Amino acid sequence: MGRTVLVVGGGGREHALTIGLLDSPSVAVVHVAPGNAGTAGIAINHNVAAGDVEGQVALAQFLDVDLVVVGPEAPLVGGLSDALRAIDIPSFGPHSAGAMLEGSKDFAKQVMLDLNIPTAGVQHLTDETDLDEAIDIWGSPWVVKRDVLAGGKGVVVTEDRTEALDFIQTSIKSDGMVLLEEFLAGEEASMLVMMDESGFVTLPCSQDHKRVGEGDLGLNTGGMGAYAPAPVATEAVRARAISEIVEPMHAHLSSLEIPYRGCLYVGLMIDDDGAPSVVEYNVRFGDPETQVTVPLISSDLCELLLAVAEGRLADSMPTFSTHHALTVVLAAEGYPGPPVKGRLITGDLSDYVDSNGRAFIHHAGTEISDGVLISTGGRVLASTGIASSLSEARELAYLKLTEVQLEGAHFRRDIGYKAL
């Protein structure tokens, strides 16, 4: 008998744990809560809200689940971890104190500065404060954090003063403070980490395209594409950002009454000479990052993920391809700003696969409405390329994407290109 396993959240991330779950040979079954139209294709959906604490407990209770794994940050920072493993079921992500990582920019920014962690310096910003003397002492670009979950829409880096001295005011008026911090010049990447009190494994690095439009250029969103891994994140990169940022952290957390037990997605800049820096920690797998790395694990998912929130990871290391995975987001009208729902999907959304490699869709923002597929969300869907080199990826994934109809939808054509 194969394990049970439920997947809390409904995007493209769930979509790839769902189906790296679905390839583990340890699995009999997947159920996500909500899940979208590609997991109700593969895996067994139900209608509970991600953020439903006590529906997701309840849910894991009915379904006598082997392990929960959680993919968004509210539910960890509401607790989710917390009341599974008080009922004595495994789940994978921190509890809600170790959540706040990314529940509060603040609270990990002091974690940062305590442990010595290479990080910007940072200001608090309140009603009290001479705002335009605070702006002054770094100069543009500006970058401003508000101190909640804001589902990836609380930052704001603008060379604009203008639009900085706004978001400032805004963010003060409705959250009590903010932070301005120093600009991080250099080349962004993202390192993936599964942790325990036992120990600790990077997943290979990925990089992701955050502006809307092609060269990095537009407005931010949660992510137009990824590809892993990195070639930023060099050997030498990996090995510093490792000692000078990942074994503090890890020290830190494990010796906590609670420790740590999920991922610690590790937001880098790199710069010129190759010193790698903290922008931001989260406390789960990113979106897309999660599409271009979960593929790249060739070892049995599920057991990682049950040996980390067991506890006992070091004795379950994972082993990885020598592959490369890129993703491209296909996103709805009117994305990043409000898209345009309810739209029909239409075309060849099986898997293709070749001589050179495979090719496969994720959904994130789809359901089936009166049996057809519509669209429900800004990110509707990424085509995901697997193949031994990331130019080969590259063509896959471009190329799958042009079988995929959704009126007005956009996507960039530049996915890649800084390591192409």
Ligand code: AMP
Contents of the next structure:
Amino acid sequence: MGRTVLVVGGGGREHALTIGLLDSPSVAVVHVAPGNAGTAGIAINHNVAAGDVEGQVALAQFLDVDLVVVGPEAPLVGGLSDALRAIDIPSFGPHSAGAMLEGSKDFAKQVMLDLNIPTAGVQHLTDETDLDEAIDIWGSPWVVKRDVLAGGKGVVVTEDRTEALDFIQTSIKSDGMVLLEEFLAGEEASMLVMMDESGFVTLPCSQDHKRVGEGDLGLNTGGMGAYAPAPVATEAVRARAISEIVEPMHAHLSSLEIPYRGCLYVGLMIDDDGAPSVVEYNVRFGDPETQVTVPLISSDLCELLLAVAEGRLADSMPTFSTHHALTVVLAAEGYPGPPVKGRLITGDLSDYVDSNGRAFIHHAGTEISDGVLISTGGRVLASTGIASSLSEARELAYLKLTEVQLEGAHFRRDIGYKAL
Ligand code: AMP
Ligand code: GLY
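Would you generate the structure of this protein in the form predicted in complex with ligand AMP, following the form predicted on its own above?
Entire complex below, previous chain first.
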């Protein structure tokens, strides 16, 4: 008898996890809550919001699932994994105390400082009237972070002193405190680490494209595209990141009364000498990083996630394919500001396969309404290519994207440019 799995969330990341789970020989059926039009086509969607912890627990019990895979951070911070484990339902994703690594940037900084993990220096600012000296401790560019879950929008990195001052003042007014960080120069990469108290495994490093515009210009977004493996994370860089960042964190998290069981997303900054430091932690899979890393896992995804949820990863290490993956996000008009929703999506969204590889559409903000496909969010969908080289993967992803139409939509034409 195959396993029954519930995936919590409704974005591109959850569509990618659902595809990976359905490709797992051990899986019989996948439920998704709330899901999107992409998951509706291959799994069973349920109308329960990702952040509705009680509703998700009730659904998992009703469906009698073997495993819950939690996509976004909010239900983790809200205690979904704690509640599921209390009734013996295995959950992939940390308990609420572990989720504080993402829930509070200040807390995460303190843990890193305690463990001597390389990261940017930080100052706490609480007085909005007396900033003149404080703001120039490191000078330009200024990195200012609100200590709230803000979906990637609580951070300002700017060379404009007035903009930095304004953001500091409004943040102190609303939150009582804001963090000023030392600017780290270098190239970013995302390292997704699956861990439990028995061990950890790093997925191939990927690179996101956080700015809305080509050449990494414009406003920050949730991520406009990604690719993996990212060559900036050479074997030497990965080895340093593992010994200086992942191992101490894993040892610490495994020593806690309730160990960390899930994905730790390490946002790395790699300087010119190949020295990695931590920009941020997330306590979940990245979006869109998942779309380019999960397809590179060649062993049974469900067995892997279940092993982590049950604390026996060391006996269930995954294997990886040697392929490359690249995904391009199609965003709605207005994004990353308020997006125009409810527009018709047309074209050929079916999988494309040729001798070079394959391409397919990951849905994110989509829904079937009155029998037609419409947009419901800022990041609407992503076109993902998988091939034996990065340039072929890119070609396939962009080719597939030309077959989809959404009025007013925009996407970056340079995904992968740092590697190609
Ligand atoms: P965060 O939400 O902390 O990941 O910040 C969002 C983005 O801001 C990161 O992906 C980086 O591109 C940038 N950023 C954050 N902190 C720093 C830093 N200390 N130095 C340079 N860039 C940063
Ligand atoms: N792509 C960035 C994130 O998932 O936080």
